[in-house]
Amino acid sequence: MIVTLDGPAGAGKSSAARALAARLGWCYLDTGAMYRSVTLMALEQGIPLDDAPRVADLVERTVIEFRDGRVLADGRDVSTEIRTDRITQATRAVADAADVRAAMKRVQRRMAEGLDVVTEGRDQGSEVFPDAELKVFLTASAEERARRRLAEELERGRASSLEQVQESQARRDEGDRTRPVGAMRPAADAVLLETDGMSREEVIDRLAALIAARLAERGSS
């Protein structure tokens, strides 16, 4: 079974997807980490990030794995490196390239083949896995998402303010909605889950209940 979680930044989809997969004993597909890993590898190999065909070829050649909360690229733990500001800034150009997204779509589908998977991103339900049995668009109000993001920034020791986070978030939301490829949008048959006022455990419980209901439907059909 494939479960997709899409939604805007700060909605909590990454932590929710990771925790849900751990609870169920399923595979977790962190698509953002995949784009970051390929960006890192391209920079290290001297491949221009605007050379979409070469970066797309790198996507096909790079073995990305998720093990015990770590991200491995060709067997190397890149979990920390891909979260640096340098990679964060560079990844947008890679993720906006149509050739790269097409290659990543193929790789993600191969990785999920025959497995129970929780995958999250912007276009997992709308583009990558249109036949997924459960698609969820996880969101929250702009104010709630900004408060969560600020808490994360402060926890990482980064000085910021709610106003700065809100401005940055608004720019990212607009960019994600208007991207030429892989734009953020809920699939037509996605379940909309507003998480304002919900704890992470409550979100996980709700997602687990949705999965149980779909499995029950499968069993009765």
Ligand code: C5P
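Residue numbers count along the first chain shown, from 1. Just so you know, these numbers come straight off a predicted model, no measurement behind them. Heads up, when I say rigid core I mean the largest set of C-alphas that superpose within 1.5 Å between the two forms. What changes on going to the form predicted in complex with cytidine-5'-monophosphate (C5P):
- With a cut-off of 2 Å and the rigid core superposed, residue 165 has a Cα displacement that reaches or exceeds the cut-off between the two forms.
Having looked at the form predicted alone, could you now put up the form predicted in complex with cytidine-5'-monophosphate (C5P)?
Partners and other molecules omitted; one chain follows.
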């Protein structure tokens, strides 16, 4: 079974997707981390980020794994490096390119083939897995999302302010919503889940209940 979780930064997708996958013993795909990792590798290998065919080729060649909450690119732990502001900003050019997105789609489908998967990103339900059995679009108000992201940044030991986080989030959301290919949007058949005022555990429990309902439907059909 494939479950897609899409939505803007700070809506609580990553922590929910990871926890759900762990609870169910399923695989987990963090597709934002995939875009970030390829961006990092391109910069390291001197591949211009606007050279879409070469970056797309890199997408096909790079082996990305999610293990114990860490992200490995060709066997190397890149979890910390891919979360820097430099990579967050540079990822934009990579994620905007149609060739790169097409390669990502192929790789993501290959990674999920024949498995039970929770996958999170922007376009997982709308573009990459249109036949997923459960699609959820997570949202929260801009204020709530900025507060959560700030708490994460402080947890990672990075100094930041609410204004800074809110500003960079607004810029990123705008880019994600308006890109010509693979723009962030809920699939027509997605369940919309507004997470303002919900704790992390409540979000996870709600998603687990939605999955259980789909599995029950499957069992009874």
